[in-house]
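This document starts with one chain, in the form predicted alone, laid out as structure tokens.
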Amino acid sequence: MNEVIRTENLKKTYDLGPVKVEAVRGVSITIKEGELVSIMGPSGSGKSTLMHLLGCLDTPTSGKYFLDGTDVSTLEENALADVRNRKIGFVFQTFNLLPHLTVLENVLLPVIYNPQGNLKKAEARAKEMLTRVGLGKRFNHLPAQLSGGERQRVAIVRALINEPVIVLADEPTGNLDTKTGLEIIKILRSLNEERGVTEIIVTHDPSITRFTHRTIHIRDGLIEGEEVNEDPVEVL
């Protein structure tokens, strides 16, 4: 399998006046095409900072980050924004849906900001994917009219609409009850298995790791170790 992500001694230090905070202190990881990986660590471990770096939402203080074969660690903000829109899909704990837009409009937002996007084709794809995740009758609903689980499904479809290289899910079940959270993991898992979508789930919940191929443990800004799961648990 081809490498989708490779980092080399990635570091991120925040300069807070007299204090310097080393949030990521030299992370080297590789993630291959089609992998479903969880990055796990307690609060303050650096996992959110690492996710921001992998998602091109921030730039490293030092080190290298290769995304789909391209070194993106030194790109300027405009170039990073282009990479984010074309190659990365995001699923956030807080959903990040725009309240005044319908379900369909929220899903199509990344296409509108993609210079290479084809809105007509994307709309057909959006309706097909929304129907697949049980939202075929919700195209014109506003986020406030949806349950938390339904809003997270919208966020997943939005993350996939530009057919990204990777999908980054930041605590995607954090605001959901256990049953709904498992439904979201089942959707992410099926997309990985059936479409070969490379996915990274950032979590502090050890129960999530049962469903992924590999778990990378981070603590104090460093990789503490990793586990390969040869037989991930099926989501019932």
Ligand SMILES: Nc1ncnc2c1ncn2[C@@H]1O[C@H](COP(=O)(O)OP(=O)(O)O)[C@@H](O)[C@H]1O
Second form
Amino acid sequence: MNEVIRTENLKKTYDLGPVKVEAVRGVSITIKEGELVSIMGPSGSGKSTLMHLLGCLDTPTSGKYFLDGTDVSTLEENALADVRNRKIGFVFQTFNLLPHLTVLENVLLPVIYNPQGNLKKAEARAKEMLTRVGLGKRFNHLPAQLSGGERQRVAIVRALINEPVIVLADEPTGNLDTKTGLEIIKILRSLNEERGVTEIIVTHDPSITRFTHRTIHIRDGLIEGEEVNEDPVEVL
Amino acid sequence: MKIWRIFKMALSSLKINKMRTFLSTLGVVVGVSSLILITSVGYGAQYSILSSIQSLGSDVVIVIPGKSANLFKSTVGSNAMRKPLTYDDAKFLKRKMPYAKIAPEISVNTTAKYGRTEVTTTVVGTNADAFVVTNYEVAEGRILTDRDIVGYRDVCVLGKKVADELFPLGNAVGNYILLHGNKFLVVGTLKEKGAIGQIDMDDLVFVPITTLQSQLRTKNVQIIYAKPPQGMSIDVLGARIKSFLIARHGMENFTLNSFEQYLQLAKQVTDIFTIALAAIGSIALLVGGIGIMNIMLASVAERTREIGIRKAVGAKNRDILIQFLLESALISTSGGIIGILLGIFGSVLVPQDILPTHITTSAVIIGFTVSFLIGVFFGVYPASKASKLNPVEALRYE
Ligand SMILES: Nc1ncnc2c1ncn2[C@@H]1O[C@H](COP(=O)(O)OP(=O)(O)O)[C@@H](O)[C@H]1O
Ligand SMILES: [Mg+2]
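Instead of the form predicted alone shown above, give the structure for the form predicted together with the ligand, please.
Zooming out: every chain and molecule, the one shown earlier first.
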């Protein structure tokens, strides 16, 4: 299978003047097409920093990053924006929806910034996907009118709207109760199974890892270990 | 990304905080409306001078005694004392140039009385040509004739205002009135003429120049108007008058003017006035622009997270820049449009007889363009600040 992501000794150091914070200290990982991978690690271990690098929201201090076959570690700002727009779908812990846009408008936001985007087609697809995640009657609601779980579902549909090569979810259940969190994991899992969407899910909840193909353990900005889950459990 | 999308986005962002958007337009509203109002007053003054001079006829040469380079300087110089302009000078000019209208004039402020009614007015001693030069139209009776002049007759022609005051019921012609205690027969009245500059052209009584001069015991005139015949320019006529009078007086002890020169001068004066006041309006606009910049900076800070989200889903720096620039241009342009409307409204409210106003298309176009440019100019800094935000940091912003 094709490699969607390959990093070589990826490092990110925050220079805070007197102190330097080495958030990611040399991470080499490979994610194959169609994989559902979880990244586990305690708080402050560098998970979000790594996700920001993988999501092209930030640039590495050193190391190489190949996304979908191209080296994106040296791209300039505008090119990175383009990569974010077309190749990456990001799901945040805090949903990050625009409060003044409706559900549908939020989902279509990435299409607006996509030069090749077709709003008409995208709108039909958005409605279809929103309906599939149970938001068929919520197209014109504002985020404030939705529950946390519903907001995260909107965010997932937004992440998928430009048909990215990978979905990166940084603690997507972190702001949700266990039951709602499981529903979100179920959606992410079914997207992987039914549509073959490649996904990385960051979590510090060990119970989530059993639903994924592979778990990468990270601590202090380094990969601590990796375990393959031959038989991921169905989410019920 | 399509510009129309960004436009709609900017518009909906402005709708979110309506009160703030409204307040941020105020500076530009005040600036543009005062600009429109001020220039309308300036142009109004110019137009009223222009139209009054046109009603008099701008093709008139004016000769006044004394040599003066400046229109506004006193014309009563030492030369004038030695050799003033006389009625004979006027007759001489008429003899040399029978084709031209030559109207000498001497005037005095005095009282006019009919029965019990007495008014103060200005009596003008002049000749028949004067009525042609100043484009008067007869309402009743006739104007002065050469025979009135030659015969030193005690006859008069009343301006509209004097006629109305002395004869409120009409029928002035044929009655005798007292001018400074002397009896004059009213032979005609004139139609309304309005004011030319400071002079109310209807508050005048015209009598033969010969009659008034003999009563005042003088041969002098204060002014000679000359109007060229059809096809001759005032410059040619002016040059001829100059050479004839120099030959007669042996020196140039008089000054030639034309209304055109007065017009130019009036234009200059009102132009300076307009520019000075427009500068004040511009300062208001500048302050308005700074106000918009301030609000936009606050808005950028407040919407850091929004900017982060937009960038995270693929907005380029340019997309963010255009969005915020457009917002600021929208604020200032709508302020400009409101300002233009208020300015027009205000200029209509100004009492036109005191301060005539005139709205020009160029003032409206300039007001619109300037307000748009102010939004763009003062929006550049906040917008570029917004566009350069780092997505991760912007997303972390609370
Ligand atoms: N912008 C930043 N500036 C300085 N230090 C940062 C910044 N972002 C993260 N860090 C530090 O890097 C480390 C890893 O943070 P993060 O990637 O958010 O961890 P996690 O997501 O695993 O909790 C932490 O010590 C954090 O304080
Ligand atoms: Mg984190």
